[in-house]
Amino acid sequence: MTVSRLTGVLGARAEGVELGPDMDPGVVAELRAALIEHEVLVVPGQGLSPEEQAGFSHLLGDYSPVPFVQPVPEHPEVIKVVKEASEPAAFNFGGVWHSDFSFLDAPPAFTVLHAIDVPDVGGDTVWASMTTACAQLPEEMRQALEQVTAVHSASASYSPAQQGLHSGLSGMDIRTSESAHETREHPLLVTHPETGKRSLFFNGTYVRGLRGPGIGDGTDEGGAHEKKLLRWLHDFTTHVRFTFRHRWSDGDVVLWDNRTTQHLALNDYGGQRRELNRTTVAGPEPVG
């Protein structure tokens, strides 16, 4: 396996290596130091069946539940990402910056995505770092931080007002939830459990409040400050000196380390269609 570097700041492509369930445990060890350290990995030309991919992904970590979202019904811990050519343009699955599942207590640490079936021109996926974007904070901003949790929830993507959105993609099946209201409180400064690195555990989909000295105390004064410094973490943590940017070949498998990054999906196919299988790997609940 030769990995080589896609950008200054994160991603790299593996050649020389075929995934699948019955890999040599050296080679599996090889490719995941590879992803830890890239954050995201490109691996081409592959075919896994969803069972192989599911199979695949037990090498890395046990397999990490998905809520809201209904698996292919032959494998359940496989979920279909797919738009049709007839769809509406207006929405896609994963079309803004995220972090997958980040509002459960222990989210996924790694996402598994192979292309099956990808548009021409457009679809493209892009990822951020956040280890690069923690590192470049101002030293007087990154300490105030460290006092901050940041109160994560679905309730902008799965509560039940958004299901017309998700019923008007025919291949999905996603199924909306009051509970999607719950929040749950993680750092926003938190510690990668293997390499011990820093990163801004942030998104701004899922990242509905954050709470600190002087944020998100009840008061006017907290409330402002709390919605100014939200759109400051959204809008430097994106930025696009932070970014890499996958243009999708069928057969591509691409993971990602979900601790240390947040992605979207790019919505500019209209009338074209996209399929993608994706897997999820369980990770540790996050440590400021």
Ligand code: SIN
Contents of the next structure:
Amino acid sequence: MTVSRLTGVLGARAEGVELGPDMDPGVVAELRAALIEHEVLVVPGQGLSPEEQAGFSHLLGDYSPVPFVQPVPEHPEVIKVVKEASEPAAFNFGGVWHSDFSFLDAPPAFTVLHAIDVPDVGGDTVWASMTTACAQLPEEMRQALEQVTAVHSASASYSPAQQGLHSGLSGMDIRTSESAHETREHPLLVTHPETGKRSLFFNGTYVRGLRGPGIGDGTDEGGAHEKKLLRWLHDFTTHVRFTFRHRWSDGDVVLWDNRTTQHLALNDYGGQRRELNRTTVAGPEPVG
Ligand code: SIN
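Output the form predicted in complex with the named molecule next; the form predicted on its own has already been displayed.
Below: every chain and molecule of the assembly, starting with the one above.
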């Protein structure tokens, strides 16, 4: 396996490796190390069935439960991310900056996304490195943020008010629920459990409030300072200088570390079909 970097910040491409449930443990260890080091790893030319993708994901860790999105009939651990060519251009799954299911007590460590049928042009995915953003925080801000807890919830994405949007995607079965309003708190600055690197565990979609000295009460109705800080964090962490953008080809597998990245899927492929299979790998509770 050869691994080459794709930007000066994050993202690498691994070649000469065939992913699957029966991989050599030494190669899995090498792949996992590259994934953690580069935060996003592109592995082109794969052909995994849903069952093989789930089996491969188990080599990286346990299955991470998937709320709200129903799995494919072929395998209970795989979801399909799909938008048909005929479907409304206004909405796509994953089209806003987020880190997968950060509102869970123990959010997924890794996501594995396998391109099955992607547009010739458009539908790229963009990731931002939260370790780099953290390292570049102005010192005063970094010190202030050490005291802050982020309040995560799925309310902006999976509460019943959003059912109409999700129902427009005929290839996905997304069932919104009042449980999306439940909140969980995670430290804003976290330590990666495997590298010890500091990271900003923030995303503007699921972080709905902040708690900390002089900041706010952690609710959507929080004060002006809390709102201003949420906006600042969103703008800072998603700045183009922290990003890597991938143009998909059928057969690509991209793996990423949700503890150190945010991502979004661009919605610029109206009239074209886009289909990928996704699995998520369990992680520990974030630690400050
Ligand atoms: C996701 O947010 O998991 C989907 C990303 C994508 O479709 O590119």
